[in-house]
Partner chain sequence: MGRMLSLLAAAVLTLSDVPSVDDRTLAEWRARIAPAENEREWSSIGWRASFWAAVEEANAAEKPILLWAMNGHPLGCT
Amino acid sequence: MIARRSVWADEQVAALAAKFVAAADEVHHLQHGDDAECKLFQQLAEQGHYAGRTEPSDTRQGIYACTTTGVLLASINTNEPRRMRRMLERALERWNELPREQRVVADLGEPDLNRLEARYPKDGLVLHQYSRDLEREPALRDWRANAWNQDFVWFTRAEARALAPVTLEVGATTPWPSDLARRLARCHLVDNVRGQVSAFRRGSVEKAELQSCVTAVADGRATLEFRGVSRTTENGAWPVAGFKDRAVPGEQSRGFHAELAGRAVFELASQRFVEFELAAVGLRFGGSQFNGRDGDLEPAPMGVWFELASDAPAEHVAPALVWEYGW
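Hey, can I get that sequence as one chain, in the form predicted alone?
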């Protein structure tokens, strides 16, 4: 019965969602930017489920139903189908109450937008990143057992070329440039499985070493093997329980100690990677304010997987911590 009710709720949400134009975006840019779309989002967020706070929070995550004129219809932050269904029903009721002039803008014009996606390295290397907890004892029995997250990793063309040996012949080996290995450790080997997380400080990287070795060359392509290790440990005082301990942050330690392995195929003619796979597996520990680790701060296994991204528009999303790249 529980499974049937869940399927029914999902179907109801899908039917309601078909009456809306769906869009997804990265919230940090929207809540901190100062161009037209960011200001519109900020205006909407202050009317929604985060409204009424005397001190604005650092997050505005959620699902917002609104008009192009800036009228908020309803909002919520949930992954529970029934609550989502009720929110969409409220939004439709509100929409039907609005006069036409509050529903539609005659001419949106061409707003001057400052989007990070404008820096997308179309001639470089873009990886799709996935992170999740691995099996452990005792096993988790709730939603946390299947939690996962995703991100993207960007390399310029010059950076991507530096990941392969200059001379592409069997046995040729080269270390990844230190700044690129450390950037991967600081910005991507992070515990974002259950929520958002900040980059590790530069001094928190104890070790970040990756090596590329050519294992085969055939048909104009070189096959590479990756091996490496990453160790990050950050100590300080910060909250780990969302807003509950924000006023009294305690002493904390967080980090990720992992081994890395993978393979890639580098095309000689185009001087670009046409295949790329990299896995990082190890122990994460500690937490940060919004990454959902309150009560789960002890060391536990986590895995991060990187693979070549497609050129689909949905995979042009900027890395969550791209401002740490120094581009």
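Previous: the form predicted alone; requested now: the form predicted together with the partner chain:
Here we give the lone chain, stripped of any partners or molecules.
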């Protein structure tokens, strides 16, 4: 996450990156899948910076420069722009030395790929989600002060329709279906500001209630307002300091107690949301193994913002916890 601001925002790195076809992807899938895309990555990764590594984990995450033929040009895992620039320069030098037959494949074919994005609900509702810490005393002074993260939220067409009253007339109200409100609480009202977290267990949702109210109907569109509350509290024993306390995880408690408010516009003809904004604001507490809260476990303010995602391919990325959806 730090790389977003430290490496990829660097002008010289961006200029070098423009000489490549750039892609971002989820490493666990690439590392453990068995389709052509994953096998090509596995071939490259075992030539790279983490080749053969098993401790502290077997991850092969990082930045790889390569050819479509499976030649690794260079690789690294760094948040330092200077080191990234050097890696990219080395990769380009090696690329320029390669004969054409090692640069491109004559026929890639059309392999069947096993990707979560195949479930993208193109006729449903897709939200872009952002999370960030809110003002606190004393204020943080390092990168954590402005840390933010993002995710995507998916609803099928039927699920999205169920967020609005059946009869779209002024004053009509409806609660969000419990399973959808609870799914939002478990999978999206989570503390991922500094890094990934797992979903809250089903039993950790103390309250997840949202209500939609039609406030106006005009020109074939219904305007809705949302109000709600979410309270999650999870107790147990798990690590909160990456790999440091993995062997002896302590007793922990984590959660997010939030109020929600928002508005949306639902188009009657298409039966789809054409505007959508939702804010969740409250106190988070605790941490998990990889969300960077070690030393910051006490309750503190956090906000989560949801808005319509665009239809750009870069916004077709699956929600981080989509397997919890039960689709």
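As the structure is a prediction and not an experimental result, all values here were calculated from the model. Think of the rigid core as the biggest set of C-alphas that the two forms share within 1.5 Å after superposition. Positions refer to the first chain, counted from 1.
After superposing the rigid core, the C-alpha of Asp35 moves by 2 Å or more between the two forms. With the core superposed, Arg85 shows a C-alpha displacement of at least 2 Å between the two forms.
Fitting the two forms on the rigid core leaves the C-alpha of Leu73 displaced by at least 2 angstroms between the two forms.
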